[in-house]
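One chain follows as structure tokens, the form predicted together with its partner chain.
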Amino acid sequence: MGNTLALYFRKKKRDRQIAWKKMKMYKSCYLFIAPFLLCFLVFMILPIAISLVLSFTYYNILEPPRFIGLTNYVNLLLADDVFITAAKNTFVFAGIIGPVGYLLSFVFAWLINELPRYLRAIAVVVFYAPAISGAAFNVWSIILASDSNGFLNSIMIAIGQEPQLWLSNPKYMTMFVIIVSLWMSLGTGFLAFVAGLQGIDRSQYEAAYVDGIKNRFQELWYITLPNMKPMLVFGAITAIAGAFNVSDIPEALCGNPSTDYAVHTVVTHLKDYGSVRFEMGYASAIATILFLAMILCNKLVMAILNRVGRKKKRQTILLRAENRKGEKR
């Protein structure tokens, strides 16, 4: 027994020595990446850790943090009605803006790819422009304004309908926040899709044509999508980031707090407690929950994307086999 243990430890030590030698061999690699790692640790990893620790305390910046255990989480989940509303709204926004924005990015990138070259360049600018135009989405608050400046209401009056309080009536607010968010959702992921579609080898399509693919939808399903999988993963990550960070648009359109908290999101709630009420412990608890939700969502999406890719591969193989059978006959 003692012998085996000694052997085990000797092996461990040897492994460590080998690892250390290896690391020494790659010394210059570590030097190259050190500046980034340092910044990354201090301004990305450390903040996440601090946020986690602070979420168990009462901290208002003036007094030192005081440990209060799970109180923040208990209050957040059981006593804070506004948080429950915010969580519901975030769930709705993320559930619609994430997948729909992702799908739209891909569909438009795919349609644009059908255009001739110069038209394509123009179309990419047209579709990508809202995402990079910064605060230009404020123009929607003019379009939807409920006073005499509102475009939509002028149209409503012109066609003989009752003008509405688009941005302060909870019946319409969610809808317009989603519309404006989708308007801005063709961002980095969209660019990756456009670039990825251009990079697919043309000869694959020609081969598929010979193999009996009949229309553009079959092309999309059997060739384009399997080829695009790496881009689809990248696009999914940016889509998740976009879907959970909804807060600027509802704030700009409907104000903070909005009527009946109809478009209050977890991030707006976080900003409210973090930069207005200075309850940093409570705000950190909100951040931690948001953080967990993002990680969970990421894992879920990756699992789904993995399965989609595999299924398609099988189908392509099946298709090829069928074609071969056809040839033999």
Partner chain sequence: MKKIIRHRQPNRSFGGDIGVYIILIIAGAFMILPLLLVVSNAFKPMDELMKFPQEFIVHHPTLKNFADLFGFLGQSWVPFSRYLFNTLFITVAATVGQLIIGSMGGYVLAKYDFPGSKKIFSLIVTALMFNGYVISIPVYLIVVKLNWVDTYLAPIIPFFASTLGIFLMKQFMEGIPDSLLEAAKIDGAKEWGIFTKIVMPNVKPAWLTCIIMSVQALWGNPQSTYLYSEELKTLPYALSQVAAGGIARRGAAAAVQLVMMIVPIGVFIFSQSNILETMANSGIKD
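From a predicted model like this one, the values you see are computed outputs, not experimental measurements. For the two forms, the rigid core is made up of the largest set of C-alpha atoms that agree within 1.5 Å on superposition. Numbering follows the first chain given and starts at 1. First, how it differs from the form predicted on its own.
C-alpha superpositions between the two forms give a turn of 11 degrees for the smaller rigid part relative to the larger.
Since the one above is the form predicted together with its partner chain, can you give the form predicted on its own too?
Here you get just the chain by itself.
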């Protein structure tokens, strides 16, 4: 046992020495990435660490933080009914908007990639515009307006039906928030998919048809997806972050708080306690739980993508082996 531990620590020491030598060898490279690392540390890592510490305190900005242990987490999970409702709504939105938006981003990028160059550029702008345009909220507010001037209500009146309070009735609010969120979900991940599809070497498709690929779906499964793994991972991360950060769309369409908290999300709850009530310790506890949920979902999605990638690799190898056997016969 003692010899094993000694060998382990000796190996660790040797690894550290090798890593230090490599760092000195490539010190100019580290100098180039130092500005990014510094900004990442100051604006990402440090705020997360501070938020984690503040989550164990009572802090209202006016007074110094006072340590209260796990009180914020106990109150959040056991006594805050609004947070439980917000968590349920958030997981519903994340479970629908994340996977469906991710799939739609890839499908539209794949279809657009088949267009001629100039038409492709126009299509990318058309599909990406809702994600960056603030006018999207105004468009849907007009469509779903509760009075007779609303586009949807004017249709209801024209066919002899009663107009509805689309953005105030809990029966309809969740559905329309999901529809608008999906409509605006073609963001950065969509652009990454378009760029990834453009970067695939066309000669791979020619070689694939020689190896036995027979249709476009096999081409997609065996060639396109394996080549786009980095973009797929990036798109998955952005989709998860976007799905859990749904708050602007429910607030813009249904107000804050919404009727019966029907579309109240964790981020909206966080804004309420952090920006309105200034209970920063409690808001930090909400942020910590949201952060942990996003990390766990990210790990789950990465595991699924890696498993699918290994399966596709095995299938590709088997397909090539079968084709070679057929050629020999």
